[in-house]
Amino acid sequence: MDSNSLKKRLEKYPRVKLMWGRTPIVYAANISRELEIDLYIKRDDLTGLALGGNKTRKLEFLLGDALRKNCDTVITAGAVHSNHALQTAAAAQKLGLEAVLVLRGVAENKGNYFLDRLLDAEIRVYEAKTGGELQNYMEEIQRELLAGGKKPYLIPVGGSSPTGVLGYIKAAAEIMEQGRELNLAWDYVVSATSSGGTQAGILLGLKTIAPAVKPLCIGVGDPREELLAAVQGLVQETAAMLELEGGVLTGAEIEGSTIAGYGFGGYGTIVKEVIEVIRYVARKEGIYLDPVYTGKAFFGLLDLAKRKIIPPGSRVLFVHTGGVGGLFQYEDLVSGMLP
């Protein structure tokens, strides 16, 4: 199947336009010289909604589905620094929907939490430890709103549902189209992975239209077995939705694409090694990463290239999934790690 055929298959699902258009791919010349690879960065931090980020792609399909179902309120969840929560609130307001954000952590008036407040989103903060606990709170709120006559639409953490996965299947087609326009054949596509939706979309899209390209999805600290199970489920459900015979991935393929070892103790941990990588990329290319997702994923990319697991001369595309608001959410902690 080619990119156009895959995109046609996506057209039967409702989608709202939230992105400015295709996000640019830029050449990281300085880092490329040092790593002896050809490194390009897909700027999905420039999607155009709120502070930008990968969740915009998922929300185009998720909120398209919500509007089709005549919903009036969107409920979603994440950490207090959640870029997904911010983008969801911004998209909901733009489309005339109410938003309820179910967050875990400490409600400090900074970073993305501050921007959520500027949007007049309804915010409820809990002392939850896992995404599963947040899911339970969301379902309670859903029942509460239904009892009050509302029509709520529930979006899981990270927008990671089969409907949300469609956004990154579409992104995979975009990546391959841009590669052809630039006369580039990608060897690797590298991204962060956490709730699994972005990873499932990239895996399905590449498997369907570009099986020779190797995806490397670098975990940012979530329990590996839980992540693998989530991705496996999303891949199976989404492939069935789209009837992607060639898109069915084996458990071994999913596990092989999921790179562990760069979470630094768990999701949301902020460490000096990652802050140094953020400073390195900012100095070399003028691009900021975040301390929770893209900083850890780029640390992994650097290590894989230095260890020649990504061989010299490879053409590598790093998907910058956004999240720069996290730098301001944790500015005191990050500042303490600067020289």
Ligand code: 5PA
Contents of the next structure:
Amino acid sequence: MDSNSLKKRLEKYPRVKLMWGRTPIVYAANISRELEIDLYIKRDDLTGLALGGNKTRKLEFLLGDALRKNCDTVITAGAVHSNHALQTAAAAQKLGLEAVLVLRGVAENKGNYFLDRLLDAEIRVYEAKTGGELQNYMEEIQRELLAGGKKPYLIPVGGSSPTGVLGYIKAAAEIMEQGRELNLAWDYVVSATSSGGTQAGILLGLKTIAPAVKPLCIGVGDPREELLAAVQGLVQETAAMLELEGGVLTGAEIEGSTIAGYGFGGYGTIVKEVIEVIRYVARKEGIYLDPVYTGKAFFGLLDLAKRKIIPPGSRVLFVHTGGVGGLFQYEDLVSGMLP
Ligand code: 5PA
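Switch from the form predicted on its own to the form predicted together with the ligand and give that structure.
Every component of the complex follows; first up is the chain already shown.
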């Protein structure tokens, strides 16, 4: 199937425009020279909503669905520094919907949490340990709002529902179109993966329109089995929504594209090796990565290229999924790691 036919299939799902347009792809000339690969960066950190990031793409479809269902309030969840929560609150406010953020951790008045407060989002912070616990709190709030006559729309952690995945199916089509315009056939598309929605969209989208391109989705410390199960489920359900039965990936294909070993002890751990990578990319290309997702994913990319698992001469697209607000959440910790 070609990218236009894939985009046609997306048209039956409502979408609100939150992106400025297509995000740019830039050539990382200095890093390319050092790694002996051709490295391009897709600037999904520049989507145009709040601080930008991958959630904008998912929210275009999620909030399209919420508006079609006449909902008036959006509930979502994440860690206290969640990029997804910030993006959701910003998008909801812009569209005239109320936003309730269900956050876990310790609230400190900085980073994304501070930006959430500037948006006047309703924030509830819990000491929950897992995403599952947050889901229960969200459902409790949903019942509360329904009883009060509201029409809530619940978005899971990371916006990783099949409707959210549609955003990264569209991104896969965009990546292939831009490749054609640049006269480039991508060998690899590399991104961070956490709640699995971005990965599911990239895998299913590429498998459908560009099966020769190899996706490498780098885990950032979440439990691998849970991630694989989430991606498998999302791929299946999204394929059914778009009638892409031929595009469904096998468990082995999903496992093969899910790269472990770069979580540095677990989700949200801030480590010096990753800060070194953030400094390197900032110095070489003038682009900031974040310490929780894109910094770890880029560490993985550098390591795979140095070990020639990504062979010299490969054309590699790194998807910068945003998250720069995270640097300000951990300003003190990161400052202590600087030389
Ligand atoms: C996140 C996730 P997925 O969740 O779709 O796998 O995307 C991973 C990812 N890059 C990549 C950035 C900057 C991200 O923020 N963020 C979550 C959040 O709550 O912000 C879902 C965890």
